[in-house]
Each structure stands twice: as C-alpha cells, then as structure tokens.
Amino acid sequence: MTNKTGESKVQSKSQLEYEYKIGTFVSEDNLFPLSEEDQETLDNFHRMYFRLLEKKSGLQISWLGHQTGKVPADLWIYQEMMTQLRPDLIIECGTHWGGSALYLANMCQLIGTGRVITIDLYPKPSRPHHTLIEYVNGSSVDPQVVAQVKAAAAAHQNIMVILDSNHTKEHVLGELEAYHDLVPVGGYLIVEDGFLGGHPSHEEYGPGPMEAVDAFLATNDSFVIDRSKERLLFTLNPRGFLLRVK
C-alpha cells in the first residue's frame, strides 16, 4: 500500500505470508551458433536499441524504483539461473545504483535461499536497503576487498559470481582471476558487457570483457562459455556465461 507521501509500505512476512510451489521445468534451448544473416539480424538490433536507449548514464530501467543497467532479457536468465542452482551466495563486483543487487536479493527472497555482497569503488546514495543484501565499498580487485570478500564467502559453498564494474580487459581479467576459485564445479562466473569493443557495438572502447575471458580461458581450462544462457538471444553479456567443468 502507499501513504500519503507516495511511499510505499512492504508488508513484512511476519505480517504476511505466502505459499507456492517452486517448479522444476529447464528450457533445453541452445541456439548457438547462430547463422550468418540470424547474427547480423541481431547484431543490428543490439546497435539499435543502445542507439535509441542509451542516455549519459547508461541503459535506463528499474527494479521496484531502483535503477539498473541491465536488460530484461539478462535478468529473467538469472532468476532462472538462481531457481536451477539454488546459490547460497552470490557475489556482484560493480553496484553502481543497486537495482540489480536488490533484484537478485528478491530473487533469493522467492527461492527461499542465498544473499548478496555487492561491490563498487564509488557508491551512490539511496543505494536500496534489503536484509540480504551486503554494501562493501572499493576496488573490486584491491587486495583488502578480495580478502574481505573471500572471508565473508568462506561458510558457503555454492556461490554465484557476477563481474560488471570497470570493463577494461586488465580489470576484467583481474577479476576473474580473483574471484574464479570460488565458483563450485557446476556453477557459473559471469562476465558481464562483452558486447563493448565492437562485440557489436561500442567499438571505441578497445580491448574489454570478452578479450579478458578469452585471455582468462587461454590459461584455464576449469571453465567453458555456455551460449545456452543467451537463449533468448539479445544480451549484454555474449560468451559471458562461464560454467565451471572442473
């Protein structure tokens, strides 16, 4: 319900509850590779939704009020990401205004298991305030973070990771050599935005995300791209979805 200042009261669940089912169905898509005038289609249309979308701040949508840069496609992957693995933790470098954080905190809501720590050098105010979610302020790839970070992820197992901060290849790859030994067998690093540098569109930015994980891959054998993930085709994440073999 809202009040009168427009604000909106959330009901705890103490003071409600709901029952469901959570179901068991996996799509069994896998559409890539794609053909030669499929991918052109798509590659036209990712140009064109960044050239109509795209303001100063990045791609504009919210999550109950709270601005992120994702795209809708990417979100309901990871809600069906998080429904088949059930991670007990997830970890997010990059919060920038914390829609995203609070949308997989929501999503961990519904499945009835995991948290969020979510990372960013610059926080912004009125990030959003969720009990599951945990603020940890500074450089994805600074020492003191990763330690901080990995000790708050020492009593879990089954751990998520999503890399969406600063986009260059050196602190990409960084990344994914920091954080990548926390990922089970079975579950998924993220490597987000790989569509800069021309991949395809943003040609100006130079070496990024995807030439990190292609970098990262060259000397780890542990992970493998799962283009299953972006079945539903438009993405910003292409060759981003990791899945750990060994």
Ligand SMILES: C[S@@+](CC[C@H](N)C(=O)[O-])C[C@H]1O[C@@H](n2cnc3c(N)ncnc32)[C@H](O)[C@@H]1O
The other form holds:
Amino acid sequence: MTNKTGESKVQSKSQLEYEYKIGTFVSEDNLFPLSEEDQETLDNFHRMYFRLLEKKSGLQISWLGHQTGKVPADLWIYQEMMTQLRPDLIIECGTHWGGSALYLANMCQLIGTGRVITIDLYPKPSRPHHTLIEYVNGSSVDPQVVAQVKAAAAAHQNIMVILDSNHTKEHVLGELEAYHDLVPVGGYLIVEDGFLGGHPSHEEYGPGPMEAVDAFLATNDSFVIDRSKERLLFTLNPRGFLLRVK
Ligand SMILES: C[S@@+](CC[C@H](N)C(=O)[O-])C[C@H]1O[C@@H](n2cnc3c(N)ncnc32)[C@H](O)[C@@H]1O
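Based on the form predicted alone presented above, generate the structure block for the form predicted in complex with this ligand.
Then the entire complex follows, led off by the chain already shown.
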C-alpha cells in the first residue's frame, strides 16, 4: 500500500523487520506434565536457586544495566511470545528497577510494534527512560490508576498484561479482576512469581499468585493455563501463563 507521495504505508513493521526478517519458528513441544522424578529435580533446582540468591548477589541479572527480578528463561519466553503475538501494548504491574520494562520496550523496538505502561507504588528514581515506556505511579488496584491505565489502553486492541507487583493472593486477585478484560482472545495475561507459598519454595509467604490464579479461574472460564510457556523448565511463573480462549 502507498500513500499520496508514493511512500510505503506499512506502519506496523519496523525497518529492522525488513533488514532482518523476523521468522516464525517456535518449539511446539510441551514437556508438561513432567514425570514425578523430573518435577522433583526441577523443584530442588528452584529451591537451590533461591537459597543461593538469598545468600549472594551473584545470581542477580540486568538488562542494559538495569536490574530485573526475572530469570533469563522467562525473559526468553517473553521474547518468543512478543514475536508471535506482536502486542501493541504491554501493561506491567510492578516496575521496581525498570529492567523488565526496558527489556519489553527494546523488544517492541525490535519487532516494530508495541509500547509499555508500567505501574509502581514506590517508583525508583533510577528507572530507565525510553520513549516506549510510560510510567504510572500508584497502586495497580487503585481505581484511579486502573481508570488511567484503561483510558490509555483504549486506543489499543492487542494487549498483554503482566502482574508482578504485590504478590499476595488478595492483591493479585484484585489485579486479575481489574485488568483481565483488556486481554483479547488469543492474548496472554501473565501472573508472575507463582512459586511463592510453597510452589515449590517460600512456604512462609502464604497464599500468593498461584492461589489467586486458582480463585480467578474458578469463576472465569475465559482463560486457561498454558503450560507450554514453561517449557524451558526453570520459570518463576508456574501455572502463571494465562491464555484467553473466549
Ligand atoms: C517484583 S518487583 C517488580 C519486578 C520487575 N517487574 C522486574 O521484573 O524486574 C515488585 C514491585 O511492585 C511494587 N509494588 C508493590 N505493591 C504495589 C502495588 N500495590 N501497586 C503497584 N506496585 C506495587 C514494588 O514497589 C516493587 O517495585
């Protein structure tokens, strides 16, 4: 398609996409459910990871110099999901240092579409600046914040939502209720840190994201858990990749 001056009018694709054609490969293999023995090995690895992380900072990671609380395998899965789904807006609850928001914004640049709205109750001054990142300060379940984010989302259809703020069951359930309707059929809502509360570590945390997912799905059949997004095995989001099916 061309405009009046004869220039190409394909706006949803970046120059990069033409220079480095984005492919379509993604593994279809789903390893879940794992055998009991393999699940036990994975759970033990997870517990070792957090035992070491809490002792030393050698396991902390960063993206372009900005710290993130995610693990590399989950960031990789986000990259694959974004390439496949090409979301035009990503809403992240929980910015912290901003490394994850910058990662998502840089992925938007690479695939040539999308931007990021990220919400935090305690904004950090060191968070990164990027034209594709919009920061919202406040609680992700504050009705005013929800209204502000929904107003900004109104211009978008292909929305991905990531819940990574306060991880108590009550708070995550509030976020699920507030934001799930923004996700289109075929899109994803990701509930981070479902490992809390003994799944398989941090038993002392009590009911957390996984319990919120269970409570949400008990009354909402428009989402299902997509365990294929856990196929790189070490994820902080067990049973947390929710696919909208209707
Ligand atoms: C796990 S960190 C976010 C990590 C970040 N997404 C990353 O991957 O690097 C959680 C963040 O949620 C924020 N937070 C806590 N309660 C919140 C609330 N009610 N609303 C929004 N953010 C909140 C905290 O200030 C903290 O920065």
